[in-house]
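Single chain ahead, by itself, as structure tokens, in the form predicted on its own.
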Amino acid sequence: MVLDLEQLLDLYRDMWLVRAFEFGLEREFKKGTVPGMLHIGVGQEATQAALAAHLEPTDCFFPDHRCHGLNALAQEKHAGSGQRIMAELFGRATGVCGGKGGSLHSADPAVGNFGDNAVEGSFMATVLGVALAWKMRRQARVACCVIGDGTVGRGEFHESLNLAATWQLPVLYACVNNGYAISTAVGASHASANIVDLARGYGLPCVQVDGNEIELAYAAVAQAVGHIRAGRGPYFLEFKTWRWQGIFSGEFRPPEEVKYWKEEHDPLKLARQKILATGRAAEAAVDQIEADTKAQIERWIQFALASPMPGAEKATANVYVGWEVASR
């Protein structure tokens, strides 16, 4: 597939609204300004404006750790609000779940997001219910699931891919392999090192894709989309990146690996070449592109500071449905 300038361009945009979020997100968390725990996902832009670009708010999909940008993405896309995203992440009451779902727990079903689980993994069972009912209800729609290489080696993962292919359904694994679960490389947790090897097995269709390239990242999610609203059953997608940062402080890679993945195979940089080489593109309109993203971002992250902190009575509020806990 090859997309036109204008496609091209969009996508970019989305590439760059998801760094300059995570950069962004990633400055106030070091402040002290953002609570919790924070896991970035810069390196892995592309397969976020794929997915972004595919999913209808109709669909749904679970989100895993690192990805602010999909969730951002979508809520921007489908509500225009993005910034309610940001507001949630700095547990502010004007976020999507009034600041109480934080990092690892934003969701907002009206643009298609059910929500990240502490628990890695847990999601892949739940996502078989919403598949289900939507199969039960004749829905063409797309239930998709991001996970990371990691997370392959829980069981829920076989599980999973179990019963969406023994039932046929309408789900989308999105795996996100960063090379790293944690500080483990892949190939030591791993029999292969390629996790579509390991998807095989249950009678899928299973595709590999470089997550960097977002021409071939967005026609690969095309591709499984069609798929799946085609009533054909679920579909895996191996998406081979790098996430730039370690899970803690400090660099515990070999610096030639570093090397290779931030200056040979940066998503923004190779989609900068490829819109530029088209010749069609000004590069004074590329660049304004990356700062008007990040001066969009600026106006998030501004709003999150300026809105107020959720009031103590919520901390007790949608705890149990159709009835309410009385705080102490």
Contents of the next structure:
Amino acid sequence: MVLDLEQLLDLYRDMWLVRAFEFGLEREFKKGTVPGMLHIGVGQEATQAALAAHLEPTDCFFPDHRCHGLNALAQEKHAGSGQRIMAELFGRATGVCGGKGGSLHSADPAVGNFGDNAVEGSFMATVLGVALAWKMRRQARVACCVIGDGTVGRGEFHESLNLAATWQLPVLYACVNNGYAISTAVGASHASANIVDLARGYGLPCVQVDGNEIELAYAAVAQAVGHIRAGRGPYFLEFKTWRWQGIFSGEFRPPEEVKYWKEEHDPLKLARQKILATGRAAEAAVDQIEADTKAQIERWIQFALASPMPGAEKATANVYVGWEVASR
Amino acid sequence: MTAPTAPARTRTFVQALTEALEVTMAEDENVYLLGEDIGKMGGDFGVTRGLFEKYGAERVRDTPLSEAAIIGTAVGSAMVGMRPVAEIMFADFLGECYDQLVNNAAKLHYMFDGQFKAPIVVRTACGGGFGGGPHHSQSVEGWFLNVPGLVIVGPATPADAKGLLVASIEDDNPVLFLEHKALYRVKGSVPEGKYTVPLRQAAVARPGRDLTIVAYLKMTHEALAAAEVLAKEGIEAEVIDLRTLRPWDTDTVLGSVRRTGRAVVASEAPRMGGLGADVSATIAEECWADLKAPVGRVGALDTPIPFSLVLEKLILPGKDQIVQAARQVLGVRPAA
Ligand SMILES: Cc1ncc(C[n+]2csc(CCOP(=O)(O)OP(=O)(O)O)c2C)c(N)n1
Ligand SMILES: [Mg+2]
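Starting from the form predicted on its own shown above, please give the structure in the form predicted together with the partner chain.
Below: every chain and molecule of the assembly, starting with the one above.
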């Protein structure tokens, strides 16, 4: 699939929105305005943009800890309120979960975001149920879960692939293979460094793609989503990519590896080159996209910082449906 | 609560459960069942027998030995409006899906601030006394007691089993529904048709004025047998069957203890960290002025459950231990 310039520019904007989001968030985290833990997805923007481009609000996705980008894109595209993902990360009342979920548990069913589960991979079991319900109701929807390479070690990975294949469920597995789980290289902890090798035995289509080439990632998702919507069962996609973030801070990976991914195979640089190579986009206009998204993210951050903290009544709200829990 | 409108007949505990599934499946097409060998075979204990023939493989769904996927599937489908009833063959296997229940089902509603519900029911066979050994006999409610968001139900009679199961399926919260294996063949009067027994409401299984015995599941029957023995000694014990174990019915229990001034709490689980600990601590906190003696607590010895029936009998508590605890709380010697 070759994307036209219009599509390329849209995706480039989405990718920049993700990068600006993550860098803005990291800056605020270092200042201490963002509580908790932070896993930023810089370097993986193309996979996030490719998924966001194809998932409808009536589909669902279970984002993992490195999916702020996908969450923000879905929120912005389908509800025009990307700033509410930002506010959630700041623990504010205006966040998508009123500040009770944070980075690791943001959800908004209205845009198809079914929430992260910070116990990595647990939602690989949950996604089966959504897919089963839709299949039972003959609804041609896609139930997607985004997992990292490290998450493949969970038992749920195997339980999930087995059942999705056996029951022919409309599940899209989007595996973001960035080479490491915290500090452990994928090949050091799995029987194959290529996750598709582990998935193939379950008999579903398994495709590996360069996750930093937006055109390839986009086309791969289009193919997978088409397959699932046509009622042909689950689909496994592995995006080969790399995250800029080391283990929280510090760099443990070889310098030549870092150089390759950051300088030669950066998804944004690659996309920019592609756009300019068409000869139909002015460099200044392309640079403007970067500046615009950065400004947009600053507005989101301001929105988050200006938002109220959750009220005390929220502490005991929604533990049970219909039953109150004692407050202090 | 919807009270029964039809006459009662005699049914086993298992049949009562089957009827609960049947009446809810007939009424609501979102109710479906999943678990190991629950289809044609009707489950290890026969609770789903006949439902596969009636509702087919879509709604009575056999699964592989994937307990996490069973509960995950239940939760995911509940997030989009289904009412799944999952069967985990033995409660001892809840460890395999502990995360799904504790970190997912129980927290969904809270952490996403009310945007999702997880109205699932997880039925499972618990309890010992039949030589099931260390991995098929445990009383597991203690594993789940400090999990906000989860409801734990444990019926003692066939009529309650049916009414509580219907209520659990209709409830919007995740319910862990414990079925004691020793009760499966117990018979009782069960109303026909659909009715519910309310969650969070204990039952007074036997009224009395001298002391309160709080029990649940099989221990309710042991407590009733103990009350018979005590009655012969002129002691009138009130037996309270908790029915819902989390959150439990403090009003009924504390009201009774305020009247009797004495309490024994009986559970089949080891005492450490068990429901008996929470009930007796709450009684001590709330009824101190009314208590005439420290609360008595009956439970299993602090061991895993051995295979040998002789040893198992030594470990698990029963009528005799309850009688003994009651006498101690009353400060009376056994009748000669
Ligand atoms: C079940 C579970 N085990 C461990 C962790 C701690 N943990 C958080 S992220 C992570 C690594 C995940 O690696 P991967 O899936 O490759 O995602 P990446 O961070 O590389 O995007 C670990 C071990 C967890 N959250 N859940
Ligand atoms: Mg990784």
